[in-house]
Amino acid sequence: MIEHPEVDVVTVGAGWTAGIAAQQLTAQGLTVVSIEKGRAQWTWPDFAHNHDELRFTARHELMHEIERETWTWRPNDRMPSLPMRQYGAFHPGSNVGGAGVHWSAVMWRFLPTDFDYLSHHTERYGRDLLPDGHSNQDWPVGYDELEPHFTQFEVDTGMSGQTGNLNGEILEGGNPYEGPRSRPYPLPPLAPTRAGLRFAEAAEALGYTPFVQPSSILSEGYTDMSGEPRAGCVYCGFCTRYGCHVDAKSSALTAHIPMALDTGRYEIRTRCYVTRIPVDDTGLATGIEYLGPDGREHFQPARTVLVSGYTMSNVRLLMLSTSDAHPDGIGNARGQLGRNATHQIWQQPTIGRFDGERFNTYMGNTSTSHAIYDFAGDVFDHSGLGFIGGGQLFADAGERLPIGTVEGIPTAQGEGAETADGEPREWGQAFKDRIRHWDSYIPITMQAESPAYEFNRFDLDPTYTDFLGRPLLRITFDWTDNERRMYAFIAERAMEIMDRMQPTARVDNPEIEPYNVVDYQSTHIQGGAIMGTDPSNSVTNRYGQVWDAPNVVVTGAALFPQNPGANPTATVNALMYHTLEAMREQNYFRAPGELLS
């Protein structure tokens, strides 16, 4: 095994949180190495000519290689698990910058009640409304404590949006339900789409409050924390699954990683595959073991290990890092590792076709669509509804590219337009007629939360292994009646909005589709190494430090006790800022391994 010189911090992967940590820690004179399984990539030249749907969307150029390591899934513990052979429900990233390079860049702050979830719902409705078998719990950190870090991240990277709540004052045009902001968004919102305006007009007529979604895509030129000016969005429509060719979409590549590299104290080793976190006799981590691009085993000693990969990669690495000190894996002394696995509801309750109208849906993306938050979280009264939780609705139009265009178009009416099973015909004149409407349909999408349950969890699969012969991570997950009732209630509101939009034809989906790993359901899988108040209810403390190995720090959405119905990146990165502030103020690196208070 090749042993390298010791550094202060080694990170698993080189994505958003690793980049933030590298930038802040190297600025303090510390040394950082990132072990990245993918390749190096930069705005120039890698994204200069990348508008290739076949390469990036169909063949997953920027994503994790599932032929080397995939996941298995089963709906419950009475069913056998099977491995994912091709991409479907979620799209983890690979390469320098991680999934934060090919993301849509929609950037929500979670609601204040998302953080005191259990106590809030219990106090308002009593315990009877909580679903059977739930394992929801409060976060050990609240919105007010994270607010300065949300704000700092938004200023550091550039963010576009319309402020809805400034220091408690509700402002017209923004999200009236968002938590109080101490500063407005650095930039105005992106230009809205025609489809979004059609949705907003109908929603407003029904008494709801539409607004353009907040985004980490720059609406105009901006100089970020690096001091480098960046261009505003050109609305090309190649965002999700693509790097941004004009650098308008923020990622770890735009500021944090380049600034860290400029110090000379940061190194990224690409094409390296982390296999294990070794520990000493006391159970503290000594570094990272990995397989290098030379095919040889390497050991990178470090005083602190940052477990900063994708949610499920982090959980699996902790499980695989067994030793005498941690016989069931790091952070698993009390069986907490793998708990509270959650995923989001991402489905389309209704799709409308508007014959004779064009919406220019090849431009923009989700960030340029209007949304409503009137049914998100607990902003509406759940009394008598039989469920907890909520979700946002938005007009999902943009990034409509040639290969994916045929999906979701409401079928033409009349004989021969559908098969005997009621599915749109995929051949002949009916198919051609349907394709002619590629720019004339608007889906209304629901992004909704996923409460945590005792029976939804991650563990190591006893049957299937990766390319090194090690167990894959097994996902045991399914919706419950709580989510089915939540979906049906919000879907009915979506269909009422579509009524107002007066489509020529439509497809309604009043009931939630069964959970599966084939249909895309957002990449927002969360939990598995959750944070909490003590080792009896969590894997880590409020800063992501593993209770029984405090110099192992988990970052990202694996820390979330349950899954709010919003994109998680803002909270992921605010938590990273929060942890780094505590490390700095409490002089953590004087004695790594002690718990921050």
Given for the second form:
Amino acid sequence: MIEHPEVDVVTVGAGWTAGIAAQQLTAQGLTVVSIEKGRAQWTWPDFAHNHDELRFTARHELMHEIERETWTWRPNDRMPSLPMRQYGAFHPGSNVGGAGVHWSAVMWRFLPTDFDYLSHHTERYGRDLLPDGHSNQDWPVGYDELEPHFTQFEVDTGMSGQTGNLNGEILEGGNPYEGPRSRPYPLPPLAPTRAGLRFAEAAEALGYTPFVQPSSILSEGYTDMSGEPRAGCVYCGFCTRYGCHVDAKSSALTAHIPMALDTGRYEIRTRCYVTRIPVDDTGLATGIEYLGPDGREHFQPARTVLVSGYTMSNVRLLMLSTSDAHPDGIGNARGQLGRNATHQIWQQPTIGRFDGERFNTYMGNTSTSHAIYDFAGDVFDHSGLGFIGGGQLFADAGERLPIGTVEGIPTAQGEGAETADGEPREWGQAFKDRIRHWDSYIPITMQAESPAYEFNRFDLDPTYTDFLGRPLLRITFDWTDNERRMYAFIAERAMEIMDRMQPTARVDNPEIEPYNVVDYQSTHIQGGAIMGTDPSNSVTNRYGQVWDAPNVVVTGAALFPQNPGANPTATVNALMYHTLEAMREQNYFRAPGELLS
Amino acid sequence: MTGTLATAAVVPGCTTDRATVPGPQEGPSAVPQPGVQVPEATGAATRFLNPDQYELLEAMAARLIPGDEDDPGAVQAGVVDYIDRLLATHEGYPQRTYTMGPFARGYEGDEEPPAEPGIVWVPADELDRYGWQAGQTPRELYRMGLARFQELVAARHGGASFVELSEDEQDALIEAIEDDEDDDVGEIFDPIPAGTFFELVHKHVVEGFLADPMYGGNRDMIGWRLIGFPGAQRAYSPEEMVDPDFSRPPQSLAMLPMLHGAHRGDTTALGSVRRRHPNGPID
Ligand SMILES: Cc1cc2nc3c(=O)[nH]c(=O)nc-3n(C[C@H](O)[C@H](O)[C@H](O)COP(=O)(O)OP(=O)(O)OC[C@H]3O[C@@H](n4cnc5c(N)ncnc54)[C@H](O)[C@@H]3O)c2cc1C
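Same protein, different state: after the form predicted alone, show the form predicted in complex with the partner chain.
Now the complete complex, all chains and molecules, led by this one.
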């Protein structure tokens, strides 16, 4: 074992949250090392010439190395678990910057009622509406407490959007349901798409409030916290699953990591795979063990360990770090580790084809499309509906690339052969004629909530292992009737909007697709090391510190008790800011211990 | 600049003659664009497929995305050359794939079959939810799949080969492996599911039709022209985003100008684009 000199903080990976921590901690004079399994990558030159769908989207160039370490899944404990052998439902990242490089950068703050979730719902509807077997709970932090951190992050990196609620005043053109903001978005929203406008017109006619989605992509030139000016979006259409070639899409590479490196107190070690968090007799972490690119084992001692490798990696690493002090893994003394695994509904309730029109769907990105929030969270009355939870609807017609999108185009009546299952065959002359309409269809996509249940969880797989022979993380997860009803209700609203849009052909999916790991379903996997008010309901406190090992700090969406129907990173990063502020104010590094609330 | 691009895009390797197989096409008819260089129809040596496999796969591709000189399809786009190149590398795994066993096998009915080493039994109708579970490499699947497909053709058509059949007969056979419901299909293909083989071929044909031409398919950007995709572009304006009449001729990655006119490694012409960080990690 090669032992390195001790540092103040060692992080798992060099992704979004690790980058933020490195910037703030080194600014205070502390030393930080990140142990990153992937390679180095920078806007220049790595993203300058990457407009290649096959390499980046179809072959997952920037993603986690599942050939070495994947995840197994089963719908419930009566079914066998099998490994995800090729990419499907989610696409975690690798390399410097993590998933926060190839992300879409749609940037929602969660709604205030997403935080006091359980008490809010019980108060408004009583206990009866909560689904059987649910394990939802309140977050130990609320929207108001996180608000300054959302705002700080937005200003630090630059963000585009139309303000909907400024200090309680509802403003025209934005999301009227968002929590009150203390200041407007730093930049105006991104340019809209034709498809988004078409969707917005129909939604508005039905009494809803469409708006362009908020985004961490710059709509105009902006000088971020690093003092370097960055260019606005050029709508090239190679966005999600790509690094941005003009630096308009914010990531840890655009400000935080370069600033940390500039201090000389930060080091990133690439191609180093973290295997374990060793602890001392009292159960406190002593650093990180990893496999180096030299094929040897290394030990990086540190006073504090940031578990910042994205949801599944974080939960698994805590589980694998067994010792006398933590026989079942760090944070698992009370069986809390792995609880409340959630995912998200990301499906297309309806797709319309508009013959004779072209929507330029290959331009822009996801956030250039209009969305409605009228059926998100608890902004609508759920009384008598038989479910909790909600979701947003948006016109999914930006950054369309051909290989992955020529299948599923709606067929007109009698247009081509059908499979034994009654689906149109995606080949033959009819298929060829159909894909001439490739730029003429608009899906309405639903991104919706995933409440937490006792039976949906992470643990270690008894059969399958990684390249080092250590157990893979097993995901046990399925939808319940609550989500089936939620989906059906919101899908009906989507279909009504599509009625108004008057397509020439359409496909409706009124029922939720059974959960599977094949169809992409968002990389918003959450829970497993959730934060809570005390050790009996959680793995960490409100700052992500593991209850029995407070110098082990978990970051990211593993902390979320349940999963609101919106992209997570604004909240992920606001929580990181929140923890770093508490560390600063409470002089945590003088004697790393539990932060006070 | 175009000169270098042309060399980069040509399928290398012309040592032997794929004698028994005619050249994939007599030249695509789509009008070549100035500055567009595409791999030529060379009849070049294949890297993985033997002549019979090449011929069969090309005949299948011709049904999956039909075409002729006036309205080119998969064959004119060179998708079989794309597949041949793909199979020449990494056991034919073009994408990240976890390959450790045990492997799943579907069963019908309520009773789970007795345990067997190396097999995980899964109810057949649930298997789809788990995604790719094949225990064979793509190379093995192509070798076995093509041979078994030809066996199926021969069994159903008195020893004929696929290329001799009518288009309707060919379509019916492809439908049979896509649906994978008939007894003879299951028996002939066992142990590889015919549907898995079909999906693999289908997926690769679509890729070869629509991926950047540098991978050997999408010759002359035939696929992109068909669907109206401009390919690799640096930028569109907010006005263009909402222009109902917008169109731009397609451009491959090799035609995409270097950023800010800079050459690789020249970091002086970057404008606002961040430099590689001097203290950055070595890699
Ligand atoms: C395709 C895609 C689209 C997305 N779109 C959006 C969006 O529009 N809006 C939004 O809010 N969020 C989006 N996200 C989610 C967002 O990317 C994440 O929430 C965010 O990156 C999480 O930050 P993190 O620090 O927790 O992890 P990451 O940023 O993923 O960083 C984790 C890092 O740790 C490294 N690592 C992990 N395990 C190890 C190990 N054992 N050893 C060494 N290194 C390790 C990884 O290689 C990686 O670099 C998207 C994600 C994906 C994949």
